[in-house]
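Below sits a lone chain in structure tokens, taken as the form predicted on its own.
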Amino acid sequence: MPIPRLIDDVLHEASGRAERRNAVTAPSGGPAGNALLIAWTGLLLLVLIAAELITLLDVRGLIDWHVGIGVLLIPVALLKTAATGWRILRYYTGHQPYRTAGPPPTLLRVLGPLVIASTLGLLASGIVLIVVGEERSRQNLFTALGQRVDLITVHQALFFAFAALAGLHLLARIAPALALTSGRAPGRLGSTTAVAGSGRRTLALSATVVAAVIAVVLLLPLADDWQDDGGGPGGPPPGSSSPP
């Protein structure tokens, strides 16, 4: 497919004007229900990520918030990954309602796995930093191009990859997500309240939030090791040594 056509498909999708035939089927809502779950989860992720980015202004001073929000992100990201993976599985195994709904534009299909990998990698590396503590996180793993690489460096690299990839994903998905959750999406039957399976979607989101809160309660005390001030003169700049 010519490059201009690939780009045009993405722009058409990103504008929210794409006709996605998301059928409503009982009991879960089928493709329409799945699309709603992905959209609501994506918007929740967006709010949490925005809050997490704010903590980067003073990671040392906001370390509890930084770690807490980072941990909250994990179950939500896993739910969105699972919902997206289910849609992909149903499409490629030939389930007719999902085949009729069709796949995302080609460029977004290529971008999707990269977004998932960078997101889960970033969150996983943050958990590793919390668990092993600051001292061990600073231990050299290997040297590349004359630069020492430790766990913090790995975490930083994953953050920059995530920022670039997730930024592109956001530009392509924010308008369709808002259209879906507001009931203005073209090509979808009924309003958001008319799609079967709303109870299941609410339960999935509620269970995810509960799991996220439990994870924060369990993991936040492990971040005490990062409370000591290591950002003085000659030390690392704020945000360079703390896990998200």
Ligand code: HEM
Given for the second form:
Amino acid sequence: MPIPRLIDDVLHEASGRAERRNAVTAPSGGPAGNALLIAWTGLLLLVLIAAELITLLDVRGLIDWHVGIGVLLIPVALLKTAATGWRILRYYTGHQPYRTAGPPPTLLRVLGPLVIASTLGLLASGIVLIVVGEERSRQNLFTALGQRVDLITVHQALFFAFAALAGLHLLARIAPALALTSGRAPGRLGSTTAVAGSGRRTLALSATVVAAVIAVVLLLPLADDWQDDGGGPGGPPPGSSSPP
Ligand code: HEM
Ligand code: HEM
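One more: the block was the form predicted on its own; return the form predicted together with protoporphyrin IX containing FE.
After this comes the whole thing, all chains and molecules, with the earlier chain placed first.
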């Protein structure tokens, strides 16, 4: 497919006016229900990611918030991965309503898995930091082009990949997400309440939020090692690559 056409398809989808033939099938709502769950989860991710970005203004001083919001993001990102993965699976296993709805535009189809890999990689690298603690996180893993690389450098590198990939995804998906959740998305019957399965979607989102809160209660104490009051053994070791 010629490049201009590939880009046209993405711009049309990003406008939120693309006609996606999402059938409504009972009891879950089928492709239309799945698209709604993906869109609501996307908006929840957007709010949490925005809050997490604010903690970067002073990650050290706000380390509890940084770790807390970071952990809240994990179940929500996993729900997003499951909902989009289900759509891909149903499409490739020939489930008719999903075949009729069709795949996303090619460039978004390629971008999707990269957004998932960078998001889950960023979150996993954050968990590694709090599990192994500050001292070991600042130990040099290897040196590349004269740059010392430790576990924090890995986390920062994944952040830049995530920022670029999820940023592109957000540009293409924010208007469709708002159109879907406000019931204005073209190519589907009636308002959001008309889509079967709203109880299941509410249950999935609520269970995800409950799991996220439980994860924070269990994991946040691990952030103590990163507190500035020297919670970790002797504070950052001298000559470590990442400034405290
Ligand atoms: C930052 C806020 C985000 C918003 C508002 C958002 C919104 C959306 C929307 C509306 C769709 C299309 C649903 C459809 O009509 O089928 C979508 C698809 C998708 N999203 Fe997101 N998303 C966000 C973040 C993420 C993140 C962090 C991930 C990774 C965990 C992700 C992974 C995907 C994938 C793999 C798809 C399927 C490919 C596609 O159709 O583009 N999204 N997203
Ligand atoms: C489970 C989730 C997460 C955990 C446990 C976590 C933990 C940490 C820790 C311990 C640090 C080192 C702080 C220091 O150098 O003193 C850090 C740094 C950082 N984190 Fe996270 N993080 C998580 C998620 C995220 C997310 C979602 C983002 C971005 C959206 C992010 C972006 C960053 C950045 C950019 C730094 C480097 C800050 C700097 O050196 O100025 N992290 N994180």
